[in-house]
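Presented below, as structure tokens, is a lone chain in the form predicted alone.
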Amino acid sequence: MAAETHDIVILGGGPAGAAAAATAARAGLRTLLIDKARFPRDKLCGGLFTGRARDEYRRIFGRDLDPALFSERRAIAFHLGPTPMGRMDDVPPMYLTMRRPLDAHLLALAGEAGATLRTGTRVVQIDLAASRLVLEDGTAVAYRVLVGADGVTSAVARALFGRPFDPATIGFALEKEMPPVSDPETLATVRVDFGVADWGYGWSFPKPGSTTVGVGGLQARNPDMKARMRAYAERLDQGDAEGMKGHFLPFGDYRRRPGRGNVLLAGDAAGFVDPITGEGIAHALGSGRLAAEAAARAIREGRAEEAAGLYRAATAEIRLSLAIARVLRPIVFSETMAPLFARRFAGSSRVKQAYMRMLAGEIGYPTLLALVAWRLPRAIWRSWRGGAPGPAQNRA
């Protein structure tokens, strides 16, 4: 049986996949998106949609955020254990959403752009040498460029590199939708708690119909993550943690080379998640767009096999941001430096404002690094050596 042929095939229908599909279709590519799930479907995620994500959304889909999907928040509170580190009002807008309606919305926009959507379909074979997939119904699908936007347990990453992530450096999160809050100030405030998990944090995102509560950190350092989640839920007094669900987080262990030949990785599949803030949606949208743009250029110039090189160059800014975040992470989370960071963070409105401006996309990590380096004593920077846990410096 002859294979279907497409210019670009995208595995995964989340934000990265939808962004890639919409961008590729608008570029005139024969675009197929495949996902094993039928949409709408549930997806574990805090649902924080930052200003950076909003800007990518506007750029990719050419429209403003739908108020029915997003609740704007302009206040954030930081805590370290039981100690408040400061509340900020009138910060750059953040948006809270639920992934079930959001992902279905993004996928619909990709379809409107001209992409062919094939959901509820599993891929049973990825033949990189032949640039071909086989679906569960036996259909063969040929591609010129393949984009793996299939999450942290990516089958495409496994086909490329033997495994989707390094168990020694992967993060893990537990999450549950708690009852909605009634207090107006709590409802209006995004809450982030450092130190709830070892090399991690907790979050409480109050939404109109529920409150998303979660705890995440490096899996290797948190064998007791369920106990930490229960303790955090008890501290917040927002509901019972029983029924919590878990998922892996790349947590800064990103791919230095997010692809090979005519195969590209985007979003969580490439490890493009901020290891300090946990933000992944903005990088998912951005990397999905960049993957499609690299594919379109490579195909247009008759060099599809060089798409990964074009894509790696295009993602240099994302990878630099994550590299700097990895440098800063020991300052935020390590046992020796976290207390000093907490004091500096709590006492410096400039650092907190820079943090929020970074989430909004107004500045990048280089600016934040310069500000933190200026304010932390030299002794801390000297003691930082060897403070990071098991970085995968040679990861592909």
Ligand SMILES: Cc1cc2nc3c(=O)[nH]c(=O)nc-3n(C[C@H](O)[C@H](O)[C@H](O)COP(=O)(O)OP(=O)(O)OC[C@H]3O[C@@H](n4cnc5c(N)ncnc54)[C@H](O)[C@@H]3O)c2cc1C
Given for the second form:
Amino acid sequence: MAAETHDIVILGGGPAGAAAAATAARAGLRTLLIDKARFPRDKLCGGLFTGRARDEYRRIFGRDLDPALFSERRAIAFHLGPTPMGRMDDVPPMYLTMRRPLDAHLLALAGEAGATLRTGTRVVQIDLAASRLVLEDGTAVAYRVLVGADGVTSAVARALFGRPFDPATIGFALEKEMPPVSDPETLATVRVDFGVADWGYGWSFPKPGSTTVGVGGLQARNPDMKARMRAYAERLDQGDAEGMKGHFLPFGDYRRRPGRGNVLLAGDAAGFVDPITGEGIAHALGSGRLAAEAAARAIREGRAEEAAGLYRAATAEIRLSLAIARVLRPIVFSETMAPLFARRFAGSSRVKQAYMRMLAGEIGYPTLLALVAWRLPRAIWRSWRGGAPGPAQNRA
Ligand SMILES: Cc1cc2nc3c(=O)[nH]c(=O)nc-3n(C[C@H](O)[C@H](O)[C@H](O)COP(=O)(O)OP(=O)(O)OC[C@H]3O[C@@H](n4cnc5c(N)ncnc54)[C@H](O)[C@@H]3O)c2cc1C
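Moving on from the form predicted alone, kindly provide the form predicted together with this ligand as a structure.
Starting with the chain above, the whole complex follows.
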């Protein structure tokens, strides 16, 4: 059977796929996006949309955030076990959203940009050698560049590398939508709890219609994640954890080579998720855009086979920020360093401010690393000398 032909085929219609499809269509590529789900569909996610995600959204879709989809929050509170580690008001804006309407919105924007959307369709065969896919209805689809934006269990990553992720390093998270809160201060505050999971944390994101409560971290370190989620729900006292749902998330293990030849991986499929916060939407949007830009250039220059090389160079900044976060991560989570982190860094309003500015896209991870590297030896020295202050204290 003759195959229908597209310049670029994008597998997956989450943030990475929608960003890739909108960018590719705008660049004039014949663009097909395929998703096995019909939209709107659920995606387990806290729905915390950072300033850097907002900046990517504006850049890709050329518009501001729709207030009907996003609630702005300017306050965040950190806890360690039962102990408050400090609340920050007036941090750079964060936005809370629900993925069901958000992803449907992003996909609609990709369609408006000119991408052909085929949802509710499974791909049954990926033939990398022939640059061809076969859909469940038997349709053969040929591509010049393929983008795997099909999430953490990516079929494209499996076709390229044999498996989508390493079970030894993958993250896992549980979540449940709890009733909304009425107390105005709680409703205005994003809450993060360290110590709830090993090499991970808990979160409570208060939205107008519900409160998204979750616990996540390295799967190998948390075989008892369900019990941890139950205990966390009990502590928050916002509802029980029955009916919680789980999902893998990349948590530190990203692809140094996010593709090969004319096949590129974007978003979770490439492991582009922050290994400290678990934030993935910003990198999904950013890498989706970069994948489409690399594809457009490679096709324009008649060298589609080199798209992965162009894309790898383009994602250097994302990969550097993930590499730095991996360096910083043991300070936050390891058994030896975490108590010091709680006493010194979480107690430092300057470091916390810098972290929030990094999430807002105002500074990069390299600046944050420089700040922490400067303070770390002094903190270790003071801690070694004794007299470490309590976790709730704040100092600049
Ligand atoms: C519990 C949890 C909480 C999180 N909270 C946050 C948060 O608050 N903020 C944040 O920034 N990040 C968060 N993340 C991470 C974030 O959800 C992901 O990084 C983000 O969704 C990645 O987007 P994506 O487009 O790469 O993949 P996805 O959003 O997973 O989209 C992949 C799409 O591919 C489709 N697909 C899969 N396989 C196929 C196939 N074979 N054929 C066709 N289509 C296919 C799926 O149906 C899906 O629509 C969280 C993750 C988890 C698990």
